[in-house]
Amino acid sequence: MRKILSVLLVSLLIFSFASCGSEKNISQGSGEENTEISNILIVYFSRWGNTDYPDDVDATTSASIVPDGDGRYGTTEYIANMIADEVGGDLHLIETVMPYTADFDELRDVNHGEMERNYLPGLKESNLDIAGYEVVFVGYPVWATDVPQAVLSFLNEYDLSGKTVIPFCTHDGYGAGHSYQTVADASRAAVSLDGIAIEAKDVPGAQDTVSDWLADIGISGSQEQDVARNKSIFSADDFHVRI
């Protein structure tokens, strides 16, 4: 009889211990009522991949751009990847099919067109499945005082009704303008969280801020690094331009 109770303490024990590693240490919400969140998507438009940029570009005149060590980094990307190293989760850039102008004159006449028109710009075939995920963080910079069109696409393509969306921007001293309320009404969130809207001079320091903000409105998670998933991030082909 005894070792009979034994065995089955030792399998009890087992599989209490089984049960706590399989966990994700992500949690939502506030104070003692944290849920847990078993995926996270951090999607965001930036004009690199969606620009043919030349070789030379500067990183230093132009305030999209964030140098760092031997690389060059878009803003809204640099953000995602802080929101990245807090949480966890996964990266994804939306791509449209036809690349924008570099020129940045040329460009705000091509969004104010596209705004006119609400015209949706064809995003390049993904094998993102949405499904997946309950949590999305969706980054883009604010042109125009709201999102580029693309993030409109991207909303437009993808299934987030249901879901936790929380919205995420930089911007050149205007703040998020009319995005978030487009973010919440384009995705058909069932929650919508507080955004975050950081102008692009002080995206470099902005860990600290991006930090606090997370803690506010109750997403945390885990800080340990997922080597593969920086390995996939920051390819050889990163360290170029991104806009």
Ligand SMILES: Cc1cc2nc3c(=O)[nH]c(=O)nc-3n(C[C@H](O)[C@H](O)[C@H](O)COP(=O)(O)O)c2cc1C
Given for the second form:
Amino acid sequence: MRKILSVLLVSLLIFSFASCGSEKNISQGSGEENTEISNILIVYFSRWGNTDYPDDVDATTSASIVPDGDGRYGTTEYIANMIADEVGGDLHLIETVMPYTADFDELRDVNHGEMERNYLPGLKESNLDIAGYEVVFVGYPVWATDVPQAVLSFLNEYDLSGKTVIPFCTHDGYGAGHSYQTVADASRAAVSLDGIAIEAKDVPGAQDTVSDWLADIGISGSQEQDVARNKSIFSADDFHVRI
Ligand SMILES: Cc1cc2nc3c(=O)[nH]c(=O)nc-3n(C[C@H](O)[C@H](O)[C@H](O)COP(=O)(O)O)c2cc1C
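Return the form predicted together with the named molecule of this protein as a structure block, the form predicted on its own having already been given.
Below is the whole assembly, all chains and molecules, this chain first.
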């Protein structure tokens, strides 16, 4: 009975989602031209951009820095950029007011402490206007088999209810852990997909994996596919549905 109810709820949400007149690539797939207005947000947290690294930090020995050409990127940031390259959308780095330590062991302890206290670190002021987005990718490095607390700060501060939330994460071999469920719960999204988890060592070569995943969930580089239309490829159990 619960399963039937879930399927009905998913159908209802998909229908209302598809019929609410989206601005771009999540409109019902009718072959209409898409407008240039982006309604996809790719928000992410990475150590890079949130850490007091010394100026001479050696990117080649740091698991959390991906060197590419003249640039350096966070591991999760690198995937965020791949998603943006494929589907467009706006990028937003979650930045804490207080940077985190560069020392891994210290950071592990800090994170455990924050998790135990359910502490939500303060975020830097930003002029992000979340209201205009229908699809929000949420990216993060897996910390202690879950999301970093800064991601919870973001989900607490910004209202994602009624939106489609798609998590993506990087990790060092242990996968996404509890993080998808945490994102679904904390975001209060209308629909929250189980996302993609990419091991840090695979990140530089992950473009095809990311492309295939985006195609699977119905958001392609052509921006003509449609999340709602392609949701039928998932079973109700693939979604965390909120009412
Ligand atoms: C405090 C902390 C906790 C971590 N916990 C996990 C974990 O539970 N499982 C895992 O596979 N990797 C874990 N990692 C590794 C990171 O998820 C991985 O290196 C990630 O790709 C870093 O992404 P970033 O460069 O965007 O910060 C942890 C890293 C840190 C710093």
